[in-house]
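Next up is one chain by itself, shown in structure tokens, the form predicted on its own.
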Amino acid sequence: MSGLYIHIPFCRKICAYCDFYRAAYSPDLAKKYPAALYDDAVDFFQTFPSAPRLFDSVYIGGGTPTVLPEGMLADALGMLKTLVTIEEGAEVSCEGNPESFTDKKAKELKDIGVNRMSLGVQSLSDKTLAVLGRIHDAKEAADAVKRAASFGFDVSADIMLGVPYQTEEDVKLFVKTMRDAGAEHLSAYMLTVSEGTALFDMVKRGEFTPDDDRTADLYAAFHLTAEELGYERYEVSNWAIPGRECRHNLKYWTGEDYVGLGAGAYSKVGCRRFHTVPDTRAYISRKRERITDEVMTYAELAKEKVVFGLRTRFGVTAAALADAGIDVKELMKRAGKYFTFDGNSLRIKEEYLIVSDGIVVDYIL
């Protein structure tokens, strides 16, 4: 089954370390950004009418698509769905920042079939949120985990680990505190430091400086602390509740084929990988772009389901092995230090999974 994603880029804010596509929030464009994501569905399905249109997961991402008002969501749901079908029991995400994800916006989501939030909790440190431009506080952050749990929604937060000011005790006392709230998943990902954000300034200024050591010792007690309190790591920046794994997401990771509608959003659709410019003005004038990232072979396709495959604990089975010509006797004798092969599916070792990527890169590709 395949994903739809659709991306909402606006913010109130831009912080300091973001570099996904994102705006600021302005009410002339927002008012018609349903109109122009329902329009570029239209073409979408004109232009790949091999896509699929049948979704067991919808994930609305941004930017903040908690900082639409009232009726927006729902007008580009409601027009998405004359186009599309999401099927029953679906799991439907919204992401949004504690500081916009009010009683009422959560009534709201509920009402429209939203049934998962992910909220950008990022750290349970004012001082670090600040400096990383986040408008909420760590008690904000707390009461917006509570009150999703309390509609109802299955809860994910998310953390930065390696950003200024953070110690293992702060990553501990975000694993519990968000326990204790009602978040059944978490994700942890580790700052990057991109070229055009002001956290980029901060590093060339010298008043920060990144450390690679000091990030994986945070990643070690953010995973026992969250292990002790019943999650399990299901991929590398992941982890949930069992039962409670972010099935969108881990479409990425299988190789499935997903959606992308909106200004930045990102699709694959058989071989092909492809973005639609991310230019808002643009994307409501009707003037979008879609780029070709890459089409692959069917052998690059096998090899990439191998190297997401084992970003996660399920593995990849042996027929997906054999798919890409990988010889599991040969590379268990090269690297078997880093795997395990059980005669059906090859994993990378949990105490390894933080180095995966340059595991696969030694044997793999």
The other form holds:
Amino acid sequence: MSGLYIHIPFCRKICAYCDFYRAAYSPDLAKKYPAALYDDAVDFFQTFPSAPRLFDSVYIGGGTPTVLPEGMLADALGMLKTLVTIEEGAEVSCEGNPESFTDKKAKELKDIGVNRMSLGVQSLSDKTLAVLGRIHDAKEAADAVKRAASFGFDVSADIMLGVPYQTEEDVKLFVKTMRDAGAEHLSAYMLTVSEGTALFDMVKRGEFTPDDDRTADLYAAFHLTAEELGYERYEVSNWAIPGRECRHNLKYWTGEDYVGLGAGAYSKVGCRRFHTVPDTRAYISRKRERITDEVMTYAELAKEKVVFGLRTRFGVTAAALADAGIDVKELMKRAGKYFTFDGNSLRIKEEYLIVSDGIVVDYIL
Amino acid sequence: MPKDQKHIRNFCIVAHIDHGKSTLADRIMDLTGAVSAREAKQQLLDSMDIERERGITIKLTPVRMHYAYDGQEYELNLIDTPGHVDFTYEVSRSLKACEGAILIVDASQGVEAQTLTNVYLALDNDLEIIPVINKIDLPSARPDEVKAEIEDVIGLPADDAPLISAKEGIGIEEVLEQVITLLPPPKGDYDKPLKALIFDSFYDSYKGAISIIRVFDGCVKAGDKIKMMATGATFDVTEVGYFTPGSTQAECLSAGDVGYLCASIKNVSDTKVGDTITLASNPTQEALPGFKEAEPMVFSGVYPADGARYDDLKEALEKLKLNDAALFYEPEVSVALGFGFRCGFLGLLHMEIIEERLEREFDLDLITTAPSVSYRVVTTKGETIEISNPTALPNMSEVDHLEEPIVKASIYTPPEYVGTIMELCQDKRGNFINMTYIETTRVLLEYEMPLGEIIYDFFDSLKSRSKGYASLDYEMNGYKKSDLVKMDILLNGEVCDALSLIIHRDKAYARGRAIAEKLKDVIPRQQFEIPIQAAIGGKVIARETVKAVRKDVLAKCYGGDITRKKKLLEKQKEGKKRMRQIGSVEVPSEAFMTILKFDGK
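For comparison with the form predicted on its own, would you give the structure of this protein in the form predicted together with its partner chain?
Now the complete complex, all chains and molecules, led by this one.
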């Protein structure tokens, strides 16, 4: 099945680590955004007639979708639903930040069919949150998770690992607090300091030194605590109470198609990957441009499925390996240290997931 | 028809690097109309980029110019000479082609080691020398002191030395006037059998190897059958001519002339610098003295970073060799690096130039091993073998002793650096020979030193210890028995042959430690821990460890931007491709040079 991604690029404040496409929130731009999304969708399905129109997952991401004024997401979804079908029982996720996820917002989202909230908690240390440029504190974050759970959403909470001031205790406390607050899904993203972010400047000024070894320790502490509390790691950066895995997120790693709408949104349709130019003003004035990232051959697509499938707990099936022209026996002989193969699925051993890029580069690519 | 030699002047310019040789050459050419101002690129004689960047000249291109003086037209042949210690022999052959030399001395720097070396070479070749003081436009110029220096240090009268600024074009006429009035004309004999000196050669893809020659006796023209006296090879001359600096065909080149000769010669190794050309039918009795085969002093393994480009490297070396008889190479196989070549060079500069040309002109990525000198191995059976690759060293049980090449080094320095330089020389196993106060501001230190120490970090250390003021010159001075050992480097327990080196026993511990530390920094962390060991004959003398990588995975995917992630993985893959697999360990190319470069004090 396929997924629908809707990008809402607006943020109240730009975070210190973020290199996603986002723009400062402006009421004027936001007002015109729903109609622009509809226009984008019309053009999308005209341009790519083979693109899927039936979805079992929707992901409203950002930016910060929860900054949009009331009614706008409803407008957008309402219009889009005249073009696409969202399956009964589909997973409909929305990203949000604790400070803009109010009771009112929760109710609004619930009403328009959102059933899963992914909240950017990032840390439960106020000191760290301040450095990251977040505009909420630890208490607000925990409250937002509780609120989401109480409204009946499936809740996911994000944390960043390897950020300034973070200790293993912080990480453990995060997992416990989130579990107690009702989050049944956790995403832990190890920090990558990208050029052009405030954090990059901090590093340049010598105020913070990223340390992969430390990040690895924090990751291990996170994983251990999460497992103790009943979460299972189903992908390098994602943990869930069994059954609460994010269907949409997995599509990225398993080679499913997804339709991306919005300024800067990425899509995969068949063998083609492309994105819309990340320029909100142009987008709103219908001067969208779609850029092809790559057109893959069948063989490349098959290889890609293996490369990214190995990030997941489910691994890659023997059939998928055969498609990609990978000789499992030979691979196990060369690299049995890093992989398990049960006759049906090939997986990277748990302890090597954190170095899996290197393993994939060495043995699969 | 015999030519009137009275109006010919063959001369060269000798100077220390940076003292303005090329600039003066350009000015002289401007003045004689050899180059129109539009054409006059800066430092015209330096035809190769790399040399131009380094501000030194290696290629010798004689230029024929005409200049009227006192109602007479003179033919001036300016012969350019290389200015680096690696090319002493080439310089000496070029000097041989001249009757006189302009000696440029920088008005603020004064006489330097190289100035002296070149002056002595010129005097050895009986050249008349005109001292010229350059860069008088600089505020730091001290022409009177420099004049005194020339008189005291070199022993040349410098009272009438023109004070010039080649850069500003000041005093150039005076230089030419002195060239004409003070330098002697050639005194060859047109009626004698042909006797011509090859003092350079280069390869032209249409005409073959072209010899740059100075005719001493007789004459040579197209159609003549010539004989190379050192090799005995004969060729039919197809063309003779001279450079203005573009090539201009001539009827003949006769006694006193400088020019070029083409004879469909396929290889520059048939036009050996220093060889004498004569006529096959009417040979001269005696060759010109002083011919030497160009002998490589420094050796290094040169491998394509991408093993698949071995043939490209081979072709590139063949092409360079066409133009550079001093370049030596032979195929070599390394366990670590695969197929490549052991190359021999005149010195470190020559090595760097060749390596850079291979990378730039032939677009090759190279892995080069640390330079080595040629050692003599005397076996227990009493045989002597020469090895230039440490891995070629026989089993030590078959070795009676090892000998290493020794040089006599002359270092000129202001007195305040004498202490630290002596310390450096001591550290480099130098034997003190002599110290001379040339004047109050300049000291000559003479040392006998192993060549192997000179090529390892010596020059850079000398420059940094003397804040750039000291200069070095050296000449070969035979071989000496020495307590040398072979040091191996083991990566994850396996010897990496490309990192082995021969070293003096007293130096082995420090170098072993330094190399292990450096390798630890350049070898990236991998999936497992990698011990790095330096060992002599199986005994480990230094050890470092590269820890296993702890994190190597990118977490987030930018809202479905899988392409970006794939590109990052591919980049990682590319990075690994540029590394060499040594056993189970991936080693980046620069690791092989770490043996040479280590942060000297």
